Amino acid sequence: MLDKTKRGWWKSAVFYQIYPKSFQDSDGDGIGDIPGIISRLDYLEKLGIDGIWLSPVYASPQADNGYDISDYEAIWPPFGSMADMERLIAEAKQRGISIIMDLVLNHTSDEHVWFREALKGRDNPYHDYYIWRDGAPDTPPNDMLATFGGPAWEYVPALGQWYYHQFAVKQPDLNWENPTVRRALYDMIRFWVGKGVEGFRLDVIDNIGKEPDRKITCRGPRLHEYIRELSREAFAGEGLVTVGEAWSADVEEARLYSDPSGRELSMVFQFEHNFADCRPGGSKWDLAPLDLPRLKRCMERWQKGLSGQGWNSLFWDNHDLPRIVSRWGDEGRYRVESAKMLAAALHGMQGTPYIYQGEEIGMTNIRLPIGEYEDIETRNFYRERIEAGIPEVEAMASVYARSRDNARTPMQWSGAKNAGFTAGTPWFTVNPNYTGINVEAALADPGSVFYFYQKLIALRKTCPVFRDGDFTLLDPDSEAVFAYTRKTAEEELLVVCNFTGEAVPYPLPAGFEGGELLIANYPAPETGTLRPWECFMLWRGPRK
């Protein structure tokens, strides 16, 4: 267990992402909720995991599945009281679990009290709290479009003012250049703090600072300002690991957000690689293949560029992505070895660690009628689609490759009816292939995903090369082979993944001969050959 007293304890950490509605239900009512994860806490300490990024589980009237909150002190009760979330903090603490909160900064739901407020009138106190420009009804402030779809302005007719929204209508942003609501956030920070809560993950964080009547929406110029006030009034002194979600982030934007000096975040969670099977200049729903020296030219680039200087978040998976195997992997016949493999290529890297609910068994995409998906980009992506004239077979492709529903079908415990996601019907669909793919089965299997995973996360208890090690990038034109080393004064660490299902050679770089076999998807490495999917950790060192 990790001795969470000492500064930057998360750097050695891994952390587990749970979408609550989708994990486990307890009462019966199809929506997972709290008490269902309290009862699923004993299979994540088994992992190994140090912390928990918990999604939304506030009031909310769930326009956006929870990030969109009326209430930031409240429980949405479908997940269950304020009781059963100090409960959970409470159990989660005792196996050396640590709750870090999802925290959305950015904007609230127009069903908020503060926003309710807001529509009284201009002079009321909490108009200010939100963003708003004078205008006529068929004249917005200006062209600027939301995240989700449509105008980000919205008109109210009994103001004469139209409201800004980077995401949904009923998402609408907090005007950040008010004091007053700064000091409201900071407030409600302190009130989880007080409950025991150990960190958040900060939503959307890049785009606090916003100026719309320029088109500035992220990477204002007082967006640090406002961070380090955040870190300063809400964070400092509580030994919280914060991580700044920061889909505009570049490297050097980075190294603010994570000065080793701690004046604003622990971590960043930036998105750069996500774009690698992306045409150049389009939207994450415009499909190319897989660009694996793109990949890898991404990965050295954060992994140099931040070394010593800041710090990173690792993940393929969470909440608004498809499941990696699918994406990336073989969700057919090499399931398990391209599951592994991509895990090795993640874990052996310099960050902290992030497995999405799910992706230490190997889940996979789902494909739907149009119809059946929840999630509100993705209607409103394919209707866009279909109404510029795009086929609707190319429209389906794309949701299919790229929903964030793809993340949100419930946990797959068992074979038995739903998954052993609830005794009811689920709120969303269910994966057919559950009856193959889910916990039991992989518990039962030595040989499963799960316990790949869980060997990794020891080895980054184990072995500090994991944490400290240089980042040296192999064979950066190869495109089947992602392969690098990780150096130490005392420790040297080699990663080979064949990013292929295919069989191809690969000698072995010189001095790693007589390496130690740390983990490998296969039984043993074949001289001068890897298999397809096929993956292995070699380690040089002295044994403590």
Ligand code: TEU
Second form
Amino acid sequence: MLDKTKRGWWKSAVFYQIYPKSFQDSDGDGIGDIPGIISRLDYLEKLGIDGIWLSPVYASPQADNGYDISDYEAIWPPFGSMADMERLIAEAKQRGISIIMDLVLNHTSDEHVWFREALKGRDNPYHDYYIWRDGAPDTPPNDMLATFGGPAWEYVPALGQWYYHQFAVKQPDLNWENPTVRRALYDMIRFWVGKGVEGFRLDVIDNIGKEPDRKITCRGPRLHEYIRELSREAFAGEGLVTVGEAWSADVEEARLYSDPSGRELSMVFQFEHNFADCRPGGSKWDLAPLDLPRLKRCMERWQKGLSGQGWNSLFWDNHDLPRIVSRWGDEGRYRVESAKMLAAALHGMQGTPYIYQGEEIGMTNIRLPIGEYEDIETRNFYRERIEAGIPEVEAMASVYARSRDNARTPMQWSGAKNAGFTAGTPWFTVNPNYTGINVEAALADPGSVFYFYQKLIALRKTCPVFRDGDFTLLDPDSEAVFAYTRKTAEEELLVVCNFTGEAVPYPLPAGFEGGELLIANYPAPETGTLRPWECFMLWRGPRK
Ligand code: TEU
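Compare with the form predicted alone: the form predicted together with this ligand:
Below, the chain from earlier opens the complete complex, with every other chain and molecule after it.
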């Protein structure tokens, strides 16, 4: 168990993300819930994780699955009660698992009492909690667009004003320029710290300094001033782990967010690597084959750029991204090998790894008729592309590859009905491949993806090189192999990953002959060749 009283304990930690709606239902209403999570803590302890990033469980009308909060200090009833939440925090802590809550500070639901009051009139004390501009009903203040489609401004006839929403219409943005808003948010955070929560993941934190009049959304001029105040006023002195989600961060910006002096956040959660299979200049929906050299260069830039100067998160999957084995691996014949290879490629690097529920058993994407997608972003994207005259097959190819719903199908626990997720009717389709891919089967098979993740987590705890080692990318231009070394004064680690389903010639880099095989996805490496999706880690150092 990690000693969490130690400064920077999260640098040695591995986190696991739970999307509560799809994790485990306990009462048969078809929706995952907090008692369901509690019932699976032993499983997570067996995996070896140190903390859970819990996607939002707050009261919410669920226009964006809980990222639209109507009461920050209440639990959405289908998820359970505040007593359930307190029990989860306590039971997790007993197993050495910290609860990291998701904090959505950029916006609330339009059903939050603050917004309801704000709508009552320009003089209402809550009116200035949100971002309003005067204007005529048919002329938005400017042409800014919302992330989930359509304009970022919504007109309220009774006020003769427009409000700003970066995401859905039902997610009005908070006005961070108003110090009363900031104080209200800090009080709310202290409420959760008082309940024993050990950290926070800060949703779209790069958006809070926006200046809509200058069309600035991310990286506004006051962004870091706000984060420093937040850190001082709400996080200080508690040894909390704080994770800033920042789609807009580059390496330089990330150094500010995760400055080792601790004046902002513990680490940054950024997405640059996630564009290695998108058309340059396009959005995530604009598909391109994976450009492995581009991915490797990106990783190298981050590994070198933050070493000693900040801290990064390591992830392939989350609730907004497709399943990595379907994306950059092989969800068919080599599902197990490629899932392990992708895990090794990521977990060998510096940073704090995040495992998204189901990744540890190699869960895959899903394909549904468009009418069955639940995600607001997917539905709006599809409608807009069809309206723009994009052919149906092309729009659907993007949906299949990139819809956030790929990650949101219920967790596959067993081969029983509904994958053991619920005794009722699941809120969202269960991937039919659950009969083969499920936790019960994985636990019964020593060669499963689960045990590979378990071992990677354990290695991070035993060899300091995983946390501290300097990163060197090998053979940057290879389109098949991602290989790198990590080095400290005492240890050396070599990570070799074949990103293709073909055999590839591969001479071992000098100095690693006779190194100790830490982990591999084939029984033992062969000389001179990598088999399809093969990976291994070789290590040299003082005996443990
Ligand atoms: O995501 C931030 C965000 O920008 C995403 O909407 C992203 O652009 C999109 O998912 C890419 O497909 C966070 C949460 O993780 C997401 O689930 C929320 O919907 C969003 O914020 C709004 O709170």
